[in-house]
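In structure tokens, the next block holds one chain alone, the form predicted alone.
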Amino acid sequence: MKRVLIATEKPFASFAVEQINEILTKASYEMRKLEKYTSKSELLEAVKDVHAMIVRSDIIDREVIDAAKELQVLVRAGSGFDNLDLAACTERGIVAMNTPGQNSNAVAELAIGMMIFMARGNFKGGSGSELKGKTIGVYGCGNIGRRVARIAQGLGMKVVALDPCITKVSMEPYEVKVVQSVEELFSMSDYLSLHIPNNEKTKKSVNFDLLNKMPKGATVINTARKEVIDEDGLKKMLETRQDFKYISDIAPACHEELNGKFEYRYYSTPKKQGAETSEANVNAGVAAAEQIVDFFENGDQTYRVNK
């Protein structure tokens, strides 16, 4: 019997766990849970004899991988997977997967909501501005970025986009203008929605020089990763450009310094909110369980993220 561990410091909704259990039980697999754990030692103990794992934002590093002697497949319930040590997985022959697209709508709606929040002066009663006719730049056009573009178009916004994986032809059905450089993207965008991964190329890539190319009154919405922001550059931009605004659901390390100092122009949610809807919670967990069963029963590795 295959043993599948759901290791979630921040648990799935109970309804999601019920559906995951139904999928695994139907396949004659045993489901185990480790929820709201407070120490790494609990995780290390729980992974010892499991064949598969489902995690959310939990850190699965080399130590955890080494402790999981029988692990064959690891699934991150969500699109981002920088919390998984992919190199360690590959060395052990473990297949690491994500569940792309399952929380796309939730994140996209959050990004649009944040944009409206900033345009309307944080809903504090002052005069705001409308989005119709403004230009939104979408940096990263995966499932989330494309959804943001479609919603923004529904609000009457113009959309420009940049992603190494898209071409002008591929985006024509979406009526999106594809630009050729990140500098061009920022210089054209009244609003800029970030949907890029955190890697060596993108880390701290959104810096002062790039931000300062944005038009007067510009706003950056970051629902991607805090690491892509050069925080010194962000602070400098907020200090020198009184018209610039920044909002995120991932608090930067300098949050306490920025919070309150730049009223109406800076905001960060207390914790990451992108996938925090009941629908996304269920979708990602169910997809993870289905992928595990499909892997063991059919050898399917469609959503593998390691080599």
Ligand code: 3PG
Given for the second form:
Amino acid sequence: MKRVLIATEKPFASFAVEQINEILTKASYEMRKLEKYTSKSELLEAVKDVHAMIVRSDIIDREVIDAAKELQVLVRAGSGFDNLDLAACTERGIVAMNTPGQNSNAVAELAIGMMIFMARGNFKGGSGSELKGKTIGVYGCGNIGRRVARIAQGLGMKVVALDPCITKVSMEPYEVKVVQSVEELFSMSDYLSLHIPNNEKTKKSVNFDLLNKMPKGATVINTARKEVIDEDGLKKMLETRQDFKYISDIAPACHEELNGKFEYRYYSTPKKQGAETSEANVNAGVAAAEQIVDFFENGDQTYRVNK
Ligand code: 3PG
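The form predicted alone done, now the form predicted together with this ligand:
Up next: the whole complex, starting with the chain shown before.
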């Protein structure tokens, strides 16, 4: 019998777990759960004899992979997989997958909500500004970026976009202006929504020089990863440009330093909540369970992310 561990420091909604369990039980697999764990040792113990794992942003590093002696497939229920040590998986012959698109609407809606929150003075009263007629730059045009573009168009915003990985053709059905350089994107954007992955190319790539190209009163919305921001550059920008605003769903390491210092201009959610909707929990959790069954029963590796 295949043993499948759901290891989620930030658990799925219970009815999502019930649906995962139904899928696994139907395949005659055993589902195990490790939720809200507070130490790595709990994770190391739980992975020892499982054949498959479903995780969220949980850090699955080499030590965890080494401890998971029987692991064959590891599924990140979500989009970004920078929390998985892919090299360690590959060395062990473990297939690593993600579930692209399954939580993208939840993240896109949060990005739009954050934009409105900043435009309306953090909902603390006083006169704000409207989004209609403003320009939003969508940096990264995957499932989330494209969804943000669509919703922003519905709000009457102009959309400009750039994706370092995909071509202009990919955005054509969205009727957005695709720019050719990141400098151009930032210089045109009253609002800039980040949807790039965290990797060697993007780490700290959003720096002071880039931010400083943004027009007066600009806002950056980060529902991607904190690592893509150069935090020294962010601090310098908030200090030198009194008109600049930054809102994030992933607190930067310097959060304590920024929090309270730049009232109305800096905000971070207490805990990453982009994918925290019941719909996204079900979509991503169910997709992960189905992918595991499909992998074991049919050898399917469609969403594999390691080589
Ligand atoms: C993702 O990459 O899918 C999102 O950042 C959501 O992450 P989470 O599952 O940790 O909420």
